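Form predicted on its own, single chain, as structure tokens, below.
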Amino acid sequence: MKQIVTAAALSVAVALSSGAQTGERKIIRIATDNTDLVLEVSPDNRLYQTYLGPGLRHESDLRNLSWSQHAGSDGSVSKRGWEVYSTSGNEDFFEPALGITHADGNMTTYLYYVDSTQEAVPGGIHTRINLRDDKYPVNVTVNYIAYTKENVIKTWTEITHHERHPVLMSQYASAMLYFNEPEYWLTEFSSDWAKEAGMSTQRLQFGKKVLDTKLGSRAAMHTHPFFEIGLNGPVREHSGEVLMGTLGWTGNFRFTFEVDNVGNLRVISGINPYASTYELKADEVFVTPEFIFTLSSGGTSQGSRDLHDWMRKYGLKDGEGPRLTLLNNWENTAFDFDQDILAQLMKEARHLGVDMFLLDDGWFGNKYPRKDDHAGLGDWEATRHKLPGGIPALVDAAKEADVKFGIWIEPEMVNPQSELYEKHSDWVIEQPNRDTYYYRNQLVLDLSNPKVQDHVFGVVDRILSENPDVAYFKWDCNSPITNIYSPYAGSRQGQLYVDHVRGIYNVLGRIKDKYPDVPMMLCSGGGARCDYEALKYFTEFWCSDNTDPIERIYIQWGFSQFFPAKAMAAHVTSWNKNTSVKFRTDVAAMCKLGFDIGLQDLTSEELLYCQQAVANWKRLQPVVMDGDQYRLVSPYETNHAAVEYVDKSKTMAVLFAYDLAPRFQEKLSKVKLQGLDPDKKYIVEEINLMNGQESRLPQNNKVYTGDYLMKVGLDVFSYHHNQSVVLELRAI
């Protein structure tokens, strides 16, 4: 770790008037405790990246870096260096961050350094760098916040101009980063319904690799908005240098990875400008989404822990607060329920020991009752023949059962068979002159329209104002945007994808401001919404509709690369009955625990086990939800999996271990724990045992030093398929 204090970064930021010349080099340092991003202003006032890597111990070494070390071989000044925010039409031959067509038709932009400032903000230092074109009144402010302790940097840009007429932006990235390593390996996260967060790795060669989405809403259905780059080798879990980056944007995004002719890599992150040429008016400020990244020298394991810590403190709604366990009714009843059935399920929730009962889809609509997914979306009034007492009666029933009450909504969507569509078809994104394509029998409301924003906010506001004891929302989004056209946008259709997402944030911001303490789950047919910006307004997200515990181990492994356990909702269901209730529960207990199963389908032994597992999860919630996570054994590399959580004081730990599909008499290796205090002694106890079952582990109830547990390890795997072990370790 470098020994110079972060405040030293303030001393090397130089403010300079546009076009001024000086003999002093102008260096700007963006620093965490473990990473340095160093920028330099060239003699003709262009801004370049000179270094991004492990923190430099000595400030004097910054002077040994030079913007020209990455310039072209033609000997010219300010040509083809690593420009921080490269623009279209300049000397650079590769992908730019910003593309502007000026009012006179000129498509070139050159940005020159004006000045920079740095100030302390909670957790770190905010650097603002102002750039300006010398021929056109175009201004770009590049922002960085370096979170010193968490080793996380977030960056975004602000673009504005003062031309007489609007300019057209064809590209408007959030960030550009550069690397010069022998090789680069990309790990991407592909997805579809029920198979989210699939991890695959490939080497990046000359040219471009692009990850993007064009779905508008439910945008991450096929590609998730995060990636990992192994620098000088494939991404590894516990060693090696890796860039881990993600974009905070709930709509179309694009990551471009371009290896140039001399083997340098540039990484460009931002909104996907597909069908989104943006008409920027004079004095309007276009703010790009935040790109959040960490550079880890200890593999993805350390990078994940840094991102988890950052997200709990700065990125997740109520990120340092507790989470509610729950019982959902969907897998148990689907649409087939009434008021009496729900009241009984609330009593089951209390008997199970969870905190809350969550009512899922199917509770609304009267002219078009919601009896399947063909009708009712948009009409958020309780169906009278199913729920004669409405939501108030359900809240009262929950109080009687002594559990909290939560409810499912999908307020951004509408079925054509709905009163809302009949009254306000002009509120819907739909082509006026073509046959309509329906995804899941529904359409997307046009959130670029302020009236629609008021309506969607009103759905939540009305429920909570009339029923202040509603304790939770599950907010779903089951359709991408189809038939892209906005009656509200008129001639500015190119801004719809962008303005629609801004409208969503406007609604969510209003909800958070008025109801800051109401937790909400971000759901989108599974993990098709899983970005850092949306999670500022949600306490957790639904990883997948696939709750098969075998599949969930892979899904949760992938998502855990970027999200802490408390942001990931996992439920015990009846998917894959070839696995035991214990196995299914132990998998869900690695995340924010919930149940979506009928208690009447459980044996008395299974019910007792679930009750004990809930009690254990609640007791150990501070370790699993707020502790450091260590992914010890990968299901991608073995026939087993193991994940460990250690609290910050290193006095408690929980180990989850799973036998998936071991081969006959294969070699079983010990699991070496991590993150413990080597000088402390820990008692190891197997928990979450079925009633009457004794632990098969020879280490059960024995005491070991942290040093032994990390260097020698424990025998926790077996030759049995679909078997799980949960160990609690307590320092004594």
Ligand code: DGJ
Contents of the next structure:
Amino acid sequence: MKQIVTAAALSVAVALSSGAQTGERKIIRIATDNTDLVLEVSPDNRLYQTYLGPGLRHESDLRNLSWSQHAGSDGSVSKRGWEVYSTSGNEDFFEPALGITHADGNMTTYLYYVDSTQEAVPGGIHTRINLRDDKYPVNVTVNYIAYTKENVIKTWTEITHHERHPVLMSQYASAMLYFNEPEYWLTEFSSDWAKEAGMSTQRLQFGKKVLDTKLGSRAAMHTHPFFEIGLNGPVREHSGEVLMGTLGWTGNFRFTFEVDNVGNLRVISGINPYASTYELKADEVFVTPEFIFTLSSGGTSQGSRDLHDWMRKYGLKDGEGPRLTLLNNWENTAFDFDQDILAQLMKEARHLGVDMFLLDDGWFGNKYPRKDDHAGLGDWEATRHKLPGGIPALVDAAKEADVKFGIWIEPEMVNPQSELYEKHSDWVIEQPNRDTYYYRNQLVLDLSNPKVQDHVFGVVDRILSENPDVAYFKWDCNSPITNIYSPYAGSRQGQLYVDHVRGIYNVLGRIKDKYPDVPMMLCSGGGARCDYEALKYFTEFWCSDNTDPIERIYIQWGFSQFFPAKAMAAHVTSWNKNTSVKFRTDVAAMCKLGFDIGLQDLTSEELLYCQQAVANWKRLQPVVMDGDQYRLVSPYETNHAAVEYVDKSKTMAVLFAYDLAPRFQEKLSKVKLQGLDPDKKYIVEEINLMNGQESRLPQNNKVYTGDYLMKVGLDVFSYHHNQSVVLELRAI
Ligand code: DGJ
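To complete the pair, please output the form predicted together with this ligand; the form predicted on its own was given just before.
After this comes the whole thing, all chains and molecules, with the earlier chain placed first.
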């Protein structure tokens, strides 16, 4: 694809390359508007990081940085620096990025600088640095793209060699970053089914902390592929320096945080090499996944907004396009439906005012009908006795109801009770000589096998070519890889975890090429797949099966650290009926709104409320989906929560405020808004009120300046439990 280089971006590139050569020293500056990552080639031609921090004002200061991080007080300079892509066997005794056993058995690698280039690409500058071992024909190219305006840097490497025989790679990280600060505080995102994105913080001290997964396909079920590091204390929302990093890899990942003997922190991010010693053939290029990070001086709030902007622009599929509201049937009917019931639900979707009806699991399988989760997975033919007219009849029914039609698939998986398994048991990841163990009664197809890739692509391709009006897919993935063994891989079992993920990308890439405009939801029994690479192929992901709105406030708070609201699907369901339909809807309306509830379960007042909330959400979609998000009041720190969205022109804002479980007569603080224009006047209106209900807020329908709203704030909290308020602010 031809890349368009803007004049502005080009002039930056020229300035950088001319400034990179300062005297005899080779200094490489990777810069956004707010961050500098500075590298330097040492006199013996090794490449070191000399700085990563807030942007330096004066180019001349780059010369004051030193590649050696270990100058003694007596002026002696140790050889040890922060090597950009540290290798096993070198003089650094801490965790390396790359570990190679060469064809002759030698386990050491030394990388020396060869040359580098910088060129303008859309949104930023691409720096490529070529490194080479002087004794073995091994080449590594380290890549960085610095996105100037969004303050995001994306980095990855390419590893290749020309040895006579394959080499074995035991480590092959995407990136290594170093810090020297008094304290390091890690915020991690632990997870499990229905309890995704749980945030917890700990101080990093000498030694290693590793966050990794070995689950293979449902890879992020126990921990998500992103983290935050507070660089001068625990991360804070609105202040402080924080590194926010994420790996784009839909498989096993590993982050290693190591504090060394002198108190430096190194952060190594990449594929988890667990059970994955990779045999790299001569001339094969191993491209590591992208590590994407931002360094914020304004706390996680600013960091998240930068990542949201970046993702909408450069990451997420159709990141700048609109999203479809929907009615799903999983929580409502589970497997228990037929054509008439679905046709009725489509009419309900229309009545509710949403754009689409989404048919979930249970529509396929004939020899082994999918009546529960024990059978049928893999046989993507509509079950005749349930759906005699097949998908075409459902598409027609949706047309008649005047809604779009979307459908659930889980094409990477198979139930042993299926025709697919009977025909192609060799397409399945399964041990030939041990007992099989199952997760949700299913097994994972071997996506390292090109025939299986064709089959999985064919599932989508066939549905869409036979039914071009299918408007949406929910792509599920409910099992980790169990019984790791590929009948296809032969003796190259060590590559299976990696090749399997590559196979998924091959399929997803083909789908995106052929059907670029079909939106798709990424689902993995909830949010167990939530990485930036997968989301190049999906318009949104399903954050969690847990739709209890109280739990969802925490889950969405966690995911919002790295994902724009537009990427996060949230549905109104019957989970936690102790909360009102209004409360449940207001929580879901902070993300991409959907419903998964039978309308017959709603009173006429509740239904009317939902219809109005859908209409409001559609009207405010540009603010919530494309605006700036401010997490104002944390549910982790208070008994309340508040999140605000402001459109880019600062003329519209929406505030969502929740009372969770306030204590008796506790102190209620005003909510100070952020991101408004201080000189604009805004009318404040409470929306999403139950039919006929008056706003209890004294500020309702009053006018305030942005300055007042940001400095004085609004009284929105109360002593009630599980109560929500939604305010719309319009500049007048
Ligand atoms: C797990 C998903 O998270 C649910 O939303 C639903 O689609 C089920 N799978 C269906 O089996």
